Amino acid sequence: MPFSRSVPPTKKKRVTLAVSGAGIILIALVAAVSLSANRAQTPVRDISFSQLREISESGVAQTVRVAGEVVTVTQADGAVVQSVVTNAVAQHEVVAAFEKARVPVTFETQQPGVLVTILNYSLPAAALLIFGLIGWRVYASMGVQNDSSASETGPAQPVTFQDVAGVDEARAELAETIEFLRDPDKFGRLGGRPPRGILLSGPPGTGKTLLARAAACEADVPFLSVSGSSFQEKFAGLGAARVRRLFARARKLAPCVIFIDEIDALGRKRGRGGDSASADQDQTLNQLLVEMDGFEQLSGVVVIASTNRPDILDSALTRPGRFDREITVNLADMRGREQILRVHARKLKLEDGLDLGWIARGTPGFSGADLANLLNEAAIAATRDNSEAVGRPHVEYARDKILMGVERKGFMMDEEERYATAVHEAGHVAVGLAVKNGDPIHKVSILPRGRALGVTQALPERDRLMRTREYLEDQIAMLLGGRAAEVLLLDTMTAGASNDIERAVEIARRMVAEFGMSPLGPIHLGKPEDPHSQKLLDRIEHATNDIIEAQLKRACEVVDSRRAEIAHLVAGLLERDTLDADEIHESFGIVQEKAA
C-alpha cells in the first residue's frame, strides 16, 4: 500500500535526489528515509495558541505549514513547534499575522509522508539502520544536504538594541564586537585583538538571543543561528560534519555572526560515557574547538554562544582565543522590567491609568520572556472582554495565570475539601502576616489551579539581592503554616502539603549545607565517595531537621494564637474563593480590633 502513493513534491531536497537518475533511486530512497529519520529527531514542541500568536509577532518564524488544524512553525533557530488551532477564525487570524510578517505559509492536505509509512511498515529495522547509515554518508558527501539546522537571517527581521531593554551592561560589552564586525580591517590596523567568541550566560528568557541578533543587525552583517541541541546526532562524526559545514558557510559570508543557542548541549565536559552518542558529542565539540582555533586573525566571524549552565561547559571552550569573553545577562531589576515592558507595550493599546511601573513592581523575578508573555496574555484577556484597551484587571489575571497556573474551571471540590483547603491556605496567610521578614501576602485563593488546590501568593516588594537567615526562616515557617493549620484546626493532615514541605526542606538544607547558617557552621561537602562527606551528610540531615522542627513549632504557635482571625478568613474564602491583599488585611484587622 505505501508504495502506490507518489512522493509529495513538497520536499525540494527529496525531489532533487529523485530526478538525478533512475540508477540512484535506491540511494535516494535510503537517503530520504534517513532524512526523515533525522526529521523525526528534531523534537516538535506543542505550544499554546497564545504562544503561537506571540511567535507570529516575534519574527522568529521561518516557515509555516498548515495541515488541517495543525499549524507547524519552523523557527529561525531550527526549533519546530506546533499548535492545534481548532477555531477557523483564530487560525485565519494567526496565518494572516504570519503572512503580514512575510513568513512563507504553505497549506497541506494531511497525508502521512510516504517515507514515514515505509519506515513504519516495510523495511526491517536492522536493514533500515544499515541503509540509513550508508545513505546518510552518501547523502552528506553528495553535498545535497541543505543544512537545515543553521538558518541565516539578514536584515529581513531587524532587531535593534531598541528592542532589547534593561541589559545596558551586556550591550556596552558588545559594542566593541559590533565595531569589529562593521570594519574588521580597520580593527586590525589599530592593533586591537579581534573578538572571536563571546559567551552569553544567564537564565532563560533574559534576551540573550535577542542581544546576539541585535548585535548582528546593528553591525549590518548576516546572522547564522543554530541550536546546540541540533548537533546531537546518534552517529559519531555527523555532528562534527555539521560544525564544519556551518563554519565553512560563515567564512563565505564573513563578516557575520554565528549564534549557538544552548551551547551546553554540545559543549558539556568531554569523555563521560562510552556510547556512540557521547562519542559524537566529543567529536562535535573537538571540531568546534578546531574551527575556532583556525580562524585567521581577521576572518571577520564572531561566534556568540548562549547558555544558562556555564558551569557544565568543558573548560577548553573558555580558553583564550575561544569563548574568552563571558557576558552575564541577569534577570532585570525593577527599572529594567519597566523598560522591557515599555518595549513590548509599544504594539498594545493600554488604558490611560495603567502604569507600567506598577506592573514592574509586581513582577519580581520575571524574565523578559515572562514579561512579554504577561502583556500578551493580558492583551488576549482584554480582547476576550471586548475591552478597548488593556487594563489592570487583565494584567492581574495574566500574572495570576503565569504565577499560579490556569484556574481549573468546572473542577468542583466538594464542601469538605473546600473547607480543608481554605483552612490550609489560611494557615499560610496567618503565618505570613505574623512573621516580620517575609514577603507581603498578595493574594489567597481556593480555586484549583494547575495541580494545586489552593494558593497563597506572597510577592517581594523589591528585588531581593540578599537573603538573610531571618528571611529564610520566615519563609520556611510560612510554608509550614498550611500543615500547622491542618494539624491544629482540622486535626488531620493532607497530602496537599507535600509541595510545601518539599520546598521548606530544600530551603533548610541549603541554609545548612550552603549558607553555613546552622550550628555546624560554614561547611563544604566534598566528593560523595569521601567517608568524611558521608558523615557530614548525616549531620546535615540532622541540622536540616532541627530547622524544620523549630519552624513548624513556630508556625503552630502563630496558628494557635490566631484561631479567630483564621476562622474569619476561612469564611471569606468559602464565600468568595479568592481574597486580595486588602481583603486579607481587613479580615485580620477587623477581628483583631474586636479581640482587643
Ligand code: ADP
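Next block: the form predicted on its own, after the form predicted together with the named molecule:
Left out here are the partners and the other molecules; the chain alone remains.
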C-alpha cells in the first residue's frame, strides 16, 4: 500500500513569518519616531499677515526665520507663531520692519519634517519588502520552491484491481506492469525491459482514472500523481521547470510510478500557433519528451497517463520508447456491465427479485460512470418512496431520467399541444415498429422531459458493434416518422421536429461522406480544414438530400397505412401520458398477432 508523509513546517512558512515580523517592526519603529518627533516640537500658532505686521512693530520678536513663503517668529516669552506670506513685496516689507527693529532674521531652504524624512526613506523599503514577499509567495505557489503539485499519497478510499470491472484486458495489462516494478528480475531474466509509459485512452467514464487509483494501491512503490493542466502557468518556462523537478523527484524515489491525468492538456500536437502561449506549451512538451526518452534514460520509473482525446496528442509522445503501450479502455459489453453493476451494488440494498443482468441488457452504451449514476439515482428514488430496498420500478425511473431527462411536472400544456405531441410521437412509434432493422420501441411519453415535449425511447436488444446501411436507413426513417405524422394527420408542421431532422441529416451526411453508402461510392471528406472542391461538396449535398427524401417518403407510407393504430395509440397517450412496450404493442395489435 502507498504511504502518506506528514509535512513539517517548511522553509517557505518560516521565511513568511520572518518577513511579516520585520514589516511589523518597521511600522512600529516609524510610529514611535513620529510620536517622539511630535512631542519634541514646540507648538506653533498660525497668525494672519496683519498680526505679523503688528509683531514686527511691537518689538516683542526675538528671532525670525524665513523658509520659502513661511515666516516663523519666536517671541521673547518663548511662543512661536508663523504666517504664510505669498506676496514677495509684502514679505520684503515685513522682513525690513524686523531688521529695522534690530531682530535677527535668517533665511533657510524649506526642510521636510522628521516624520516626512523617515517616511521618505522607509516607505520605498517597505514597498520593496511587501512586493518582494508577494512575489516570493506567488513564485513558491507555482511550484518553483517545492513539488507540491505532485501528490505522493494514495487515494483516500483504497481501490484495488478487484474493484475494477468490465475492463479485463486493460486491468491485466496494467497489473502486469505493476508486477514488473515489484519483481524486475522475474520479467527481465530474458533481457526484456519494463515499459516506460502506458497510455490509457477511451471515452469518458470508462474507468481510466479508477484503473490508475487501483494501480496506486496495488503497487508497493511510491506513486506520484499530477494533472496535465498543472503544468500550464501564466509565466513562460515554469511548465518545463515543473516537468524537470517531477522526474528528478521520481528518479530519487525509483522504482516508482508517475500518473498524469488528462495528458492532452500537456501533450497536444506542436506547432499549432505562433503565439507565446503555444510556444511555451511546446517547450513544456519538449521537456516531457526529453525526460521520458532522452540522453538520460529513466530507470525504474513508469509513466501512466490517461486521456479521452488520443487523436490530438503529439506523435512524438505516443511513439514506442515513451509510451510503449496504449491501452484502450472501451465501453463494456453486456457481461462487463453486469460486473460493473455488481461492484456498485455492494453498498446498496436490493430487492431479492432484482436481476442485475436485466439492468445490463437494458443499458447498452452506458459507461461505468453512467451505471454508477443509474444505481445511485435508483437508490435516491427508493429512499424518496420510503421503500425497504431498491426495486425494478426505481431502476426504470432512474433509466428514464438519464435517457429522456427529468420530468417537468410543473409544466402545463394545453390540449391542442398535447394532441399534436401525441401524434408526433405516435408517428415515431409507427415507423419504429414497421422497420425490420431498427431498435425495439421500449416506451413513449408525452410528458415534457428536459427540453423535449415528448420522447420515444428505443433500446437496442444487444450491443451493436457494426452498423449496416439498412440499420442507418431505418433509424433515419424513424426519426422522420414524427414529421410524416404531422404532415398527414395534422396537415401542418411543428418546430418539434427540428432535433429529429438535425439527427437524421447528420446520419445521412455521414453515410455519404464517411461510410461510402451512396451512389457516389467510397469517398471521405476528412477533416473540415482539408481543401475540397465545390463540385464534390455539391454532389455530397445532393446525395444526402436524396437519402432524406427517400426515407421521409417511406415514413409517410407507413404512417398512412397505420392511421387506425396511430389513432388508438394517441388516445392512450392522451389518457395515460406514458405507455410501455406492452401497451404499445397492444395498440398496434402486435400481441394479438403473436398470440394467433
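Numbering follows the first chain given and starts at 1. Only a predicted model underlies this, so the values are computations on that prediction, with no experimental measurement involved. Definition used throughout: the rigid core is the maximal C-alpha set that superposes within 1.5 Å between two forms.
With a cut-off of 2 Å and the rigid core superposed, S48 has a Cα displacement that reaches or exceeds the cut-off between the two forms. With a cut-off of 2 Å and the rigid core superposed, R245 has a Cα displacement that reaches or exceeds the cut-off between the two forms. Once both forms are fitted on their core, a CA shift of 2 Å or more is seen for V60 between the two forms. At F223, the distance the Cα travels between the two forms is 3.9 Å after the core is superposed.
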